[in-house]
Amino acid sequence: MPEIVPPPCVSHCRPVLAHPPQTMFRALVIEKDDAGYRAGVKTVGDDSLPAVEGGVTVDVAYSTVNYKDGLAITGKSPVVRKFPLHAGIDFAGTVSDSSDPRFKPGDAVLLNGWGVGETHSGGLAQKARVKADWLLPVPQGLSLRQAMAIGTAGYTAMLCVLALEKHGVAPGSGDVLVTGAAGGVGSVAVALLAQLGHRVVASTGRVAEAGFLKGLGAVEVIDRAELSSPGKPLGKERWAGVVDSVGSHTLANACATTRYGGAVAACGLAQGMDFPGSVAPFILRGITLYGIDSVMAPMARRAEAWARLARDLDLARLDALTTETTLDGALAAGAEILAGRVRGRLVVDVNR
């Protein structure tokens, strides 16, 4: 019996695709080439996402604009070290695809740090692909928007509060100073500390925001000029604890005026990276300076911070310190946050 040979494929046959069709989405892309450094919102495809072995793909709902994002968007500091790259050091969203059994499609997740938005494409985009080890489930009781209203800044504020607590700074110990209080870290720190029962003194260069800060729970608001100029090695003992996001002379003066045995948690450099201080507060008053890193903090510490935020942060106060913008609005907000013109937290709805 002769062999039956099927007819050659004709026009009705479906072609075999070498690659699945691209899904297009919008992202705030940072580029650097012979034409220079630039940032802009573009429509990109799945091939712009990094290849991650055992990775998780997330449909991003919200991101934020933090001080580091401002540096990245404007190019004021060499934050971004790989190009092109999607900006955004944090995000909250829903898993769409996962190669890791810890996460499945539909899971609500969040991310802070790990070099995302610096060496790995980040959250100012409608999609992200990251290592499963970098993700945390969104704590029960928080929406995706609330998770990013907290964001990296609020999570960093909680790390500062945890450091003070573990040092022994408790409600009733004495005043707790928060510098840069109208900014992202500062505003959440004020709200957290006040909710926990501390007497909070807020330092800000925007004295017009005194009402806003008192609404978050600050008992007293002082002008940053009291702390931002060169000072003495030791000053009058005032603070049981300090949360500082400013650095430079402000941090040095905060240390010089911290009470015997007190603690300072330092997490920022808005005034500068220098520390023009003295050893006097450390060897004469026994104060402790805690350095707070949010980028590479161990997962157990992250989980503790987020659990405490979900439990201890007054969500009504969180809403009061939060404004919302679009992905295009995030581009303009980069310069605004560096200039100190962004109050509280700025959430980005990446799908608007």
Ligand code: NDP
Given for the second form:
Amino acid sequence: MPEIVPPPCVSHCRPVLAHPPQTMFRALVIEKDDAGYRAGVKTVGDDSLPAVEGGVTVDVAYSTVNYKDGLAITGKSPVVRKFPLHAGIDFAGTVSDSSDPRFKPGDAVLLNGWGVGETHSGGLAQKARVKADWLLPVPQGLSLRQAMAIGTAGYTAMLCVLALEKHGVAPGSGDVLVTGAAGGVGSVAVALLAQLGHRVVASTGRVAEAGFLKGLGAVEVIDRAELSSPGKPLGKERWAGVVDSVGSHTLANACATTRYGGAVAACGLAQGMDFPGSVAPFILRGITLYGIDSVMAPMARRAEAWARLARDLDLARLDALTTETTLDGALAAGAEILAGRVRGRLVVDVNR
Ligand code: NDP
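I would like to compare: after the form predicted on its own, may I see the structure of the form predicted together with the ligand?
To see the whole picture, the full complex is given below, headed by that same chain.
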């Protein structure tokens, strides 16, 4: 638990306490100054939290390591744009203080995105202070830990599934491809789609994880090398729908092999941000490419996604794809996730 200590005594302080006592807590702090870009786990005070008018303070229980957290921790891409900043694009925890009538102390809440962990201090810390508008109640049936085992990657997987469903991709429509299948978005997408009755084909570079992916419900596992090199404008029609977390040639080839009238939900760039495809699948097969953004998604869509996750995700499969680590472990995991070496979801218990 965070400890309470008096503020540091400075020479101009009066003997009567001029400041309320500070609560000290641990956070994974990103700094950038003359000494360079660095990330480290530190003990910080309440004064490190942003001032938020009408804000809510949360005792964080769990956060996670998403691909974007890896970029923030390593500094490989400029996702952090304010320094110093507590990392972590998502969290689940308990409200400790609220200036907003929608939330009261003791409420279980979760947060994804909104620039948290990028321009606003985030969830890889024992405390966070955020806008009330950014918070959702943790859906009934999910614990704080399960909410973050899903985390931003899992919620994004659900946004992809919703896009395919709204397009009309239904169980029985045909094979649904999931790329980056052994990663966070991919593994939750496999579990979700299988649970919903789809025939899921999982594409992975880690074919040794075929057993893991079949355990999540994939009926077939293919080597990602089938999709990751430059391909033809059109290929054999294979997929009724696609969830792609990889981008680049993989996304182009997925589009080129999507069946007439099918749909692709693109959310990621693990292979690359480029899209070296052609218009052929769009104008000759009438396929649709849906762009999926989780960060600024409107509240109604988030609420729908989280309600569906609570209803449709098999919690035993969620448990099977989840590993737990500490704040110090999260620091080390930043480079690991970028290297594609994190399997499934990595949940962070920020209090150990
Ligand atoms: P992970 O690292 O957990 O998963 C990414 C997976 O992609 C890896 O596990 C690997 O799967 C595959 N992969 C990695 N490198 C390559 C490569 N060079 N070529 C082909 N495949 C590769 O990350 P997340 O699941 O957290 O995120 C996945 C992507 O989705 C990221 O790009 C992330 O930025 C994006 N994202 C976007 C969101 C949005 O709002 N649009 C929200 C959340 C994530 P395997 O080993 O199975 O091949």
